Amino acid sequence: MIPAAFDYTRVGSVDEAVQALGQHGEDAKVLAGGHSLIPLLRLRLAFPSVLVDVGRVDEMRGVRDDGDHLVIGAATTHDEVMHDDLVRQHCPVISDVVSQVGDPQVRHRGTFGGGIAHGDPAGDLPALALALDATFVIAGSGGRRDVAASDFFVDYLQTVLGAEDVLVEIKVPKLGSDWGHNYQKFNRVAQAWAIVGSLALVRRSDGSIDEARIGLTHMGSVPLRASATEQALAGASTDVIADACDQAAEGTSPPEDLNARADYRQHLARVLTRRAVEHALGG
């Protein structure tokens, strides 16, 4: 389909972006890489009158070291994030997950922040941000504020971002060498959205599991944590993995569509979570 007519403006700073959004309100949308927004425009599921292009705002590009955290600019492309030395050294799970986003063309044009701000629970990055306990820095007319990943996603394709808000950067904690990770994604065809995905972050010492964080993809209207499995694994030996992962679908309400029924998605969540945990532990 052909998108509805719209105006286009390119901004050079975050403040200019906030100002441009403030002038147009709900009629404006932020454009970075466009790989989340443009399909919505073509299907006329979104029809803004103005696109505000932040793709060349230097402040929103790149990765920097911030002590215990890495800070990733929202307009940094997936490919740039995937190959960044700081990411590979301090939080390699990000590189691994981003490498499974779309295809090379998408990864070279799509942006890390755009994949999160889109708020699609079938996307790979929202579950990653949730499992990492990431923090989002948002600029708006009232200044800047930090929002935890657990508070960011509101409903299907809805986040806390207001009409005048811009996601500027994402803060993620550095993970030490005692953390293992693995992302298991099941999709119908290569490069398609995940039917279900499970991301496991596991910290282990002295033969037991100290902590586990598990993010689930496409198991509800927002990305979810497999809280029951996390609790069952914390402080336990590796002997309990199977029983703990059988609880991965608890509290979920997965959608039903042409690809899968809800009970099938719940089955996948249990199977993929067990695989992810075992791989994260080096099994």
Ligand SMILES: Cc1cc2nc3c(=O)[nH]c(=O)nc-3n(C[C@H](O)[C@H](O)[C@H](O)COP(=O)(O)OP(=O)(O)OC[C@H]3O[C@@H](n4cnc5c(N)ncnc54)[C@H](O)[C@@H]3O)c2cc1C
The other form holds:
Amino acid sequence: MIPAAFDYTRVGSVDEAVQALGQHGEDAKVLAGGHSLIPLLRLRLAFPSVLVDVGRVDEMRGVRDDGDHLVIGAATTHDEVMHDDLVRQHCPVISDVVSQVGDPQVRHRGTFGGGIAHGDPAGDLPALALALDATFVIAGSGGRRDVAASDFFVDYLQTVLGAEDVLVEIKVPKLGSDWGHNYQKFNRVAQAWAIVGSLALVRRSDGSIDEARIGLTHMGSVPLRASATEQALAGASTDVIADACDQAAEGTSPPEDLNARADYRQHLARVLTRRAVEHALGG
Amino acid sequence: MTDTATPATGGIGDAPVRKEDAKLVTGQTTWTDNIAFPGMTYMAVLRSPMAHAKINSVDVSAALEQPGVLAAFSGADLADEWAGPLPCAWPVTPDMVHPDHWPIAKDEARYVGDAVAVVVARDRFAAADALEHIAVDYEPLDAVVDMEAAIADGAALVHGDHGTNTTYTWPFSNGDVDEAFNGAHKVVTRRFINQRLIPNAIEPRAVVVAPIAAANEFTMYTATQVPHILRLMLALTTGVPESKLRVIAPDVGGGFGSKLNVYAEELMALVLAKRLGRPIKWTETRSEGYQTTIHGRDQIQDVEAAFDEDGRLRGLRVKLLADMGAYLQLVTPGIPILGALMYPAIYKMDAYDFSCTGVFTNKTPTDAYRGAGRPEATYAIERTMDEAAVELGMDPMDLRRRNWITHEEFPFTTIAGMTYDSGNYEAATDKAMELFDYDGMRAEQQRRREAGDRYQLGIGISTYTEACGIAPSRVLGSLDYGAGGWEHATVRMLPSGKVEVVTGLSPHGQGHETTFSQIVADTLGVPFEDVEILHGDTKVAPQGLDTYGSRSLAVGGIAIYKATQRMLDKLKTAAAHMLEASPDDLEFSGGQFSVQGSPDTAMALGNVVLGVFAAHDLPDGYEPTLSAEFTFDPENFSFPHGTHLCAVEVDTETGMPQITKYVAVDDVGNVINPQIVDGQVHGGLAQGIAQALYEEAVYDDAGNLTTGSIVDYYVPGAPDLPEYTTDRTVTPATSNPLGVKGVGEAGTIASTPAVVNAVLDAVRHLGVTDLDMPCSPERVWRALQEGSASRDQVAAQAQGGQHA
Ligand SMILES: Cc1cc2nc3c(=O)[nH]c(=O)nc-3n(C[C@H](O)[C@H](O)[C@H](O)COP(=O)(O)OP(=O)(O)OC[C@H]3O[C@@H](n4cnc5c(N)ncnc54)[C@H](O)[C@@H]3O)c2cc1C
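Previous: the form predicted alone; requested now: the form predicted together with the ligand:
The next block holds the full complex; its first chain is the one shown before.
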């Protein structure tokens, strides 16, 4: 539980970060809150020789209003995001999900961008970003580019971020008051990761469902959308919820561990999705 | 106790702020890892990644080349350093198989985590890095992980040269068991798996050894519960004379039995400090501790109980398999034996038959974990009573009442030969049922069953007792334990009137300084703040047998009480002389000696103390030192008991169980400090509930610990645990003058079966007949799936019958 030796550098801007990463290539790693990276180092599962600390890069911190969107700096801590007034007003689902990440200590160190860049399908933020159709702003040696959440997650702990890329900020749409949301995080002890999570964002009008977006946590090697359920719910009456949610696990091949074998995870996905949709509709 | 002298806060029965708290909450504690010496060096241990392997060679030469590395040794390199192997002090049978257990494996590694080599470096980082440069040539051997596989014919052997994986078989029998079973109306047969647990003291193990090389003297600071036992064992295993060893347990952050041991790293640190002549430190990491600090439980329990038609318990048969792990640690083989005599619990019966087989496997050794043998026994008997109630069609509480020892029957000698001095199961149960609203909860349960509610309600009972206050040296001797169980105390009056108390106990979170100060303050009529409790250092407290087995108050606390009485007698003799009265005419109250009948002729305790210190005018032959000692060895254990009631709601869709109500009414005899007693009960409940719902050390078939870190091993925290309703009945123990019983383990012992009984009670009507611990949501869900499948089958058969 003692990491191998490494160098540490703290950068003051995104450009400096990109430069430092360019200099060290594969040997370098971005360090944000360190709440996923440091455990990997301590278990000697990762051996970067340089850590580039982006924790004090001002332009990567805080939340700003950008018309139809909110822009969340990648290095904003979970706790700051959770209590941010803009987030609470325009996208309260984020506050709600982030409040279920780990415990207060974790939320004071860990960052919103780190939780996404780490690409852990058991994390709560990847499914959130996916369901929100968020856009990630990535800075690299070739400049900045936007990547849609649906294109970002490649495989277990793997994203499109290259060795020289920095996730700068995350753009999320403002959601009107016709959107309801609910996140069902299923775990055995309060501070643990989700065994399965289901996030429902539902827009309703006149007793029927206009649109539903459902993000699934820990149901595969990447975060997933429950597309079949979303389609079955779109434009449908609330009577179909149970049937629609029975399709929530379609196309998933969830991992197996001591807490859950695959069939149990799929069962949970169905039950939790139904509960999330019902709660999102105010049920 | 004394009357007007009792300080407003700080006497017996009060709950003053704990003396320990200020330094704990402000971080001004001395944990072993905080201790610094100039020139400190750091030890790191290379551990076997294989559960069973022959060690063909160990090459440390590259490690020695690493920056900052001072020394590196294999097991073979250090083979001549040991005067003896690691100790096991409890040979439970004369023919017990007891393989040598060396601090560093010499030719074979027998579990993942077994030490293979050791490095000393200038800092802990260099030491950790150097481990990667040690080359070990392992030749994999077959590992045996499962107990039943280990005792099957042809099993791979953990210790090949001993020819068996069976460590011992320990039998006990009383009464005509065949008669009890042959004539029975119903025999209830069950198998319970008491899963392996990992104790999680909040402070990891750590050790510092400071040598005075020229004098061949050594001071060891170590996170231990047992500095006295350790000092003796260090002498026996390293050859350093006991008189040259000082062992200090500084502030120790919890133990739960895991620090009641003599560990390889303690021996290595001593031997290496001796060899290098430099202070040395080792602190385990949490995941290292998961592999190398002892584990608890791990028994397979086959139970048969025979009943008459009216629910009378006729007899009990218990057959255990107990997993020792790869080696015998300090009291490994004795743990199931501590439970052996408690399976009959609070119940009367005609016959009892018990046997336990200890089994070696290629896993981390097991040993004492909070309750040590008694939680296992209590789990088996209290689960059996609920199962029997189902089979007999009786209410589970009525079945218990039918069979328990009534309060008029004490003292009562059980079928296992234990003499329970006192108890009142009726009173505790009545109180618990009222606090729980038992009838109301049963009605609610019925309502939910009828409504087919998604959240089904279950009610679990545990009417436990246990035997603790580990002492009676004679009894321990009769069980072949290698030592006694007495405890020693010295009470000293300082000239200024302050009191110093030396105890051979070694607290590690229990609040002994507070509790014992209350006893002394109450007895001498001095302020609570004026009493200082000294402990945990073999130089300060040379005699003692340390802290474990809920013994501290019921054994060590009584030694303190008796030594304080002696001090009072000694002061009385001097006071009588000073007041020119006969000692028989003196009264002591309010911190004053006075002459009966003439209250104006009086002298405050402090003045008597000063007079003795000055020694100007003392009775002839009176020794002018105010020091009194007492060594207490009770004649019996203490037997706390109580009734715990638990309500669990099961989400039948997901299988998630949740405790919604928990009532614990405990009878721990007289209470010195109610807040500390409540704290012990709360913590105990948490650990018992943890076994029922959360914790399990899981190994894969190759012997790797799958739950290898605290992320994978689910220790519940405050948000996961229910609000507890705790209350007490008071039936004083008759085996000690304060009428106290142990409380440290009671909550853990009682709670596990109450919770599991409740989970099963919630889903039994849905076809679930059995659940292994921990009752994880997935396990409950699968049991519900199987339950409904078997119900469908029954229904289909019934339908088929109609058609035929
Ligand atoms: C006890 C505990 C419990 C937890 N429980 C939960 C939980 O319930 N739910 C949950 O979702 N998470 C949980 N977490 C994880 C937590 O949310 C982490 O904070 C988060 O996963 C990673 O964020 P970080 O800022 O700590 O990133 P770091 O650990 O610093 O980095 C993680 C990875 O992302 C990369 N990275 C970070 N920031 C950037 C960036 N801006 N650009 C490019 N790459 C970047 C790093 O190089 C590294 O590979 C838990 C963590 C702990 C320790």
